[in-house]
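A lone chain, given as structure tokens: the form predicted alone.
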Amino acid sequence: MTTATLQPSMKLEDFRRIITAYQQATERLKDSHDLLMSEVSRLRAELEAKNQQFERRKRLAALGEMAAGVAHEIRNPLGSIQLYADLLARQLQDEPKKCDLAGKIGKAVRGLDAIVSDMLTFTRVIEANRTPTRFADLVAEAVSEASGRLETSGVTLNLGQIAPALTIDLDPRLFKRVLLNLMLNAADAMADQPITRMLTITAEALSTGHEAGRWRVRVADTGPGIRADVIEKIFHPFFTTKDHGTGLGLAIVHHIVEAHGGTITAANRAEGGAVFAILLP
């Protein structure tokens, strides 16, 4: 009678390979799970931001309807006051003091009319007619219009990071107003600063992260920065920390950037000062 030797059904080395493969598969599943959860978290944050934007637009739409009605009611009598002030100034040319008073009335009326114009700009639907635009040329135009205020405030410009041939699809007329408003705000913020008053404007194409394929425009200053209790309200209409103005400037900026399909955020720089970052498709 022949005795057969029993062989194990699986060698130890085969078992180790199976365990190793199992561990590798488990690690891959864990990595996939972590990646999925990260993406879910990002999408939730994006959805929350979109919901906040939607709620903001609803509030602004209601406010805009009211402001438009008020603006139209104010503009008609303002036109009459301006006409009478001009007539009065012509009739009082031989009496300089009285003529000067009439001129001051006209100047005040023009200031009120500018406020009404801002209100109407804010309330109407803005259509951005985007066209390939040399960004350096657009910045130069805005700088030219703001030069008086920049010089008065002692502001130094840093535009060296903008490539002369850099071209971005945007509405040049509207976006110049964005740049001009941000530049004037920065000049006001830095006016009383004892340190070097530097205004830096940059533009670049993003190639990494979830913002890849977008343009980023930054306007940064060396002013006192934005107070923590203000930064969340800075783009709200009629909100201002200045002694003058309507508080519509940054709201209009936000409105124009949204019309381009973009976003704008405000933050404080670690080295001091504020920075406004615009993302454009």
Second form
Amino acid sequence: MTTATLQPSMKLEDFRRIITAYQQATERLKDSHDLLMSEVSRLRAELEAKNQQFERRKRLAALGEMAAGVAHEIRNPLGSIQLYADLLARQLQDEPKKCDLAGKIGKAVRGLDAIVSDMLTFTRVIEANRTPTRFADLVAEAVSEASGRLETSGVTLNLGQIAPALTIDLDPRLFKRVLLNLMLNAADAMADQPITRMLTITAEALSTGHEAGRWRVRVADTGPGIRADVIEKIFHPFFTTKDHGTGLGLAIVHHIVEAHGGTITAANRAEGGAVFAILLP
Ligand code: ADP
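Mind pulling up the form predicted in complex with adenosine-5'-diphosphate (ADP) next to the form predicted alone we just looked at?
What follows is the entire complex, opening with the chain shown before.
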């Protein structure tokens, strides 16, 4: 009778090998599971953002239609008031006090006209005609247009990090408006700050991560930062905390950035102040 000889040491070795292979496979599975989970949560966040964007567009489309109608109706009578105020001012040239009053009417009407223009810009469907643009030149133009307000608020500019040759595909006319609105808001926010009032603009081409191939533009200030109850409404049209604000500046900025296929976020900096970050494809 033959009996099979057991080789206990061999069996143990096999068993060890199987266990090791099993452990390695488990590790690999865990790694791919973790990777999948992080991808799922990234996609979920992206979907959430897209849904929010869609909801916002729907709300704005309804609001926009109404606002555009109102703006058109207001524009014509405003034009007439402006015309009559100017005529009156001319006729009252010999009576300085009365002439001054007519001048004030004219000035107020021009203010209203600017608000109506903002409303129309905000509600209009805009198309960004992107063309390679030297970013430093565009910033210089915006700074020169905002120079009065920047000087009055005592703002120091820090533009040193913008490479002179950096060229970004954007619509220069529309994007100048973005820079202007962000700069003027920063100047307003810093106007009462006792410390340095520094406005920093940076722009860079991103080369790593999910954002590779995009441009990032940042506008940062050393103001008081954005209040927690303000931050979630900051891009809503007509939302303002200023006595004479229209609440359309950032809504227009958002609208223009979206027309470029980009995104904009507002945040507070760890070192104090607000920062607006724009990502452009
Ligand atoms: P407006 O300037 O007419 O108020 P905006 O849409 O430009 O309208 O801004 C909305 C609000 O966002 C402001 O009233 C202000 O409360 C807040 N905000 C904008 N920019 C800044 C900033 N740089 N720092 C702090 N708060 C800001």
